[in-house]
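Consider the single chain below, provided in structure tokens and representing the form predicted alone.
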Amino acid sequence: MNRSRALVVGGASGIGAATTHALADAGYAVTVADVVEDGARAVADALAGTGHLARRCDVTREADVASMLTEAGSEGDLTAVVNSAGSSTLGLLTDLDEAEFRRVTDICLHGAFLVLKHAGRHVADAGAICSLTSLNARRAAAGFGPYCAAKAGLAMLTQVAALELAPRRVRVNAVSPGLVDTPLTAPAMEIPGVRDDYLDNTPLGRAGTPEEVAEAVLFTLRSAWLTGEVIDLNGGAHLLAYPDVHGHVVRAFG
């Protein structure tokens, strides 16, 4: 019988590489899949166990999402898809160029789609698909208009594809983290006031981890009656404010 595979699109850094440990830890042999390939590798070479495989993969190019899926379908019996590619920008709508919108919305939304279009052709029979969304799919923030807007549509997207899989017992579910200490989330922590405003509408008072969060995306991964969820992961953040990161970046830079 050929062993259970999984495969962590985004899996070279942060919540993703914390992810690709997890699933090694727990017995699968992993595809770590990156825009990134030699962070991919420098992944899956560290995981334990064996069977690991390394691959490039830009999420906005349908030839490589469908040939990564094949390729991980072919590698044994693919039963868990983890999707934590991502990407941000700041600006306001009335000031942000166009194609930095559709660069963030095409990494974030329809990549995601691309993800979960070629996965549910080939993640095995009662298998189970978990994206990344965020805090931002229910919190607005000024200055985060095609992040919030991305993360919104996956939420949603999780669900509609949850209705489609059921058919075949695929689950599809999602996390949803607030702020979590990655190499995404750095630069903005050490802007003045960002990270004490985020800590102050943290009702549990901290930042997450990527590992944290990696233990959420396992649980969906194993809970075989839950599907079509989007699971708040934020230290009780998603009760109060939003943080006012654009306003602190104009305090600092003008």
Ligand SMILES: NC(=O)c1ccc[n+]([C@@H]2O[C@H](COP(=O)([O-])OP(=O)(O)OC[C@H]3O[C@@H](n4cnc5c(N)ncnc54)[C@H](O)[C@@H]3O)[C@@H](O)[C@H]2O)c1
Contents of the next structure:
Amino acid sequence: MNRSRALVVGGASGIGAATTHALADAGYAVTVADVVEDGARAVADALAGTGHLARRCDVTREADVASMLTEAGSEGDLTAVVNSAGSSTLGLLTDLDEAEFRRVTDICLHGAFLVLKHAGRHVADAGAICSLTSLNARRAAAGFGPYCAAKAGLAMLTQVAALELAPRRVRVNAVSPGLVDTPLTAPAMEIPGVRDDYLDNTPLGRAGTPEEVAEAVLFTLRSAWLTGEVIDLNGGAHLLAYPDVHGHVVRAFG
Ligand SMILES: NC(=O)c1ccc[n+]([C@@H]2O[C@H](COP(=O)([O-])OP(=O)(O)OC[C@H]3O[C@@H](n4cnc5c(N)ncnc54)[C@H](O)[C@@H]3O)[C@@H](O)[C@H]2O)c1
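Follow the form predicted alone with the form predicted together with this ligand, if you could.
Below: every chain and molecule of the assembly, starting with the one above.
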């Protein structure tokens, strides 16, 4: 039984919540961190085993991230850090408010940098870090500019962090999912035509589940020779075209 600590940032919902359960089932004591503190607490309270903690953390605030990782690493047994915090928006670049571009990139790229920075300082030697990028890191989508740019940036940051942390044998990887039904994707799935378009462009013909993504995240944490890798997990969707989400919005709402 694994008795070390894992930290899941963005652990209150969706893929992050499923990952906390997978880690607890694997024997880790899990710190569940999220900007939604009640959500983190509810997830931590439902985990199997003991030693789980819930913490409020906004990844866009360095003081939050630094204190969370200082605490999680204080016993020297922090061997796994997962960053699942994310947010998106829909709007063409020519229409998008600068504040909205900053909001999404602050969470998905700047926040991911802060987690990598402080995880890199506090994770134990030979520990592992995994971030969630996206199919949109390699597939452009009209209307998803800040999300695509931030996730592409995070994919590269993953490789840089892998190089920089290798001297301590800390491994840094990312999992890059396609469509997974969570609160993040629910609004887009309500736009007529979008879901069918996604599934028509997914060779395996279905969305993934948070549990399937959690399984891939755990693989990256366990796989002792894997570092600097961004793993596509999308039912083969990276082999076909990306759905025209913005086109569906225009057709549905004008
Ligand atoms: N669901 C998908 O189809 C999909 C596909 C590709 C990538 N992803 C990525 O996977 C990750 C998890 O997404 P999900 O689908 O589980 O979404 P979700 O909305 O269910 O969970 C995201 C979590 O991040 C938290 N969060 C948001 N802003 C935060 C902040 N500033 N500080 C701390 N926590 C914050 C939210 O409160 C939430 O608990 C995200 O990075 C997302 O971009 C999801």
